[in-house]
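In the block that follows, a single chain appears as structure tokens, in the form predicted on its own.
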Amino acid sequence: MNDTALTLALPKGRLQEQSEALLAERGMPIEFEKRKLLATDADRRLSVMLVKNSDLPTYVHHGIAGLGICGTDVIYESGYSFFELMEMPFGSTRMCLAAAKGRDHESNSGRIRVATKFTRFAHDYFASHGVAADIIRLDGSVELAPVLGLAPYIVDLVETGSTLRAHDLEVVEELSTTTVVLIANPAYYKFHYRSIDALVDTLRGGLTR
């Protein structure tokens, strides 16, 4: 890595393309070499790391990347603080919770039984609106859990809705709402906010502050 360099940890998969399509558009273009996971930007400005989406608060809070670009959801997940820079302008979706289409959801004794990948955002939901919630970790596909009875009930991100319709599920409601957005590690940023700031600056670009 480049010692000069900001440090910048983006996550695997679509997120990852986004962000260096914005990146590249900015004039700081990232190519990884055929299965490597660091990379440096034609001008040395970024060093750049690929980790897995849930890792990614992780190498950010200890410092290995003094940023990242991250959903809101998997920073709340994590439990970690850090500064919130900027929205990115894309990868903004729904928390929702989902069951099968037609289920009658007025018939619930008071306790429900919720399959979900964010475990701790589910269980603060529903605590925090006096719903008895027995909540039940998957990290697989939890359109499954319905299907399978595993379930009733799925809290997930939902954009399209399509995976939902495939298995004859809907949206009960909508919970909240997730934005992608550019991080720091506190400790970090204090060291190297000019730069910082000037990045930040640099990715706006021309979009709405």
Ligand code: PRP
Second form
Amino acid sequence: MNDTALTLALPKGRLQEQSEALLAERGMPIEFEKRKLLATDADRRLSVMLVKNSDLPTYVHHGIAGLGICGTDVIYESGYSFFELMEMPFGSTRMCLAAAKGRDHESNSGRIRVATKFTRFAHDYFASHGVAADIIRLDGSVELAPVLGLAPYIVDLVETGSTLRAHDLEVVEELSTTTVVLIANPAYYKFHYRSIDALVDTLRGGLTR
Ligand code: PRP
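Having seen the form predicted on its own, could you now give me the structure of the form predicted together with this ligand?
The complete assembly is shown below, putting the previous chain first.
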């Protein structure tokens, strides 16, 4: 191992808990003091920063964090490219087109109106499928858009489907699957590849430390 700790960005929210659980299971428990967003593991192998999910690619792109754990959906939206070192054993989900239950989807002619957090994905998806779409950007609570009349369709992640069900919405079509990956800033990887490869082995459940 290098003397210096590797820098790792973790996303706040759903993936944080699962990321921390895996790190702990692999001998690198991270404990954030109350309200603090920076921490190191006991062996000072990792220096961890807790950032907003959608900001994570920005931190890794600029090399502030050399590594990050992030959904492929968020990476795609960022427009940045990274080395994807491994798929994490959690967090995969489906990107879906959804609408009010029982809506007659065949009667659509011309443009469709879609609300989403994933505007880049939605734009590229509909363009590549020859569908004319007006895309409205939202930053959360996307399921409200069809309920309140902002847009009849949404493109959003569906995990358990309970948020859709709670709003009388249904999946019209599954557009893609997303996974959670460990990413590296390419320049950072070149400088630290030995320690990073050892970390990946550890995370995969190997014995290298
Ligand atoms: C995500 C996603 C859906 C919901 C799907 O939102 O955008 O709204 O989870 O999960 P489910 O199928 O298990 O119900 P998130 O919780 O990240 O909050 P947000 O609405 O603020 O984006």
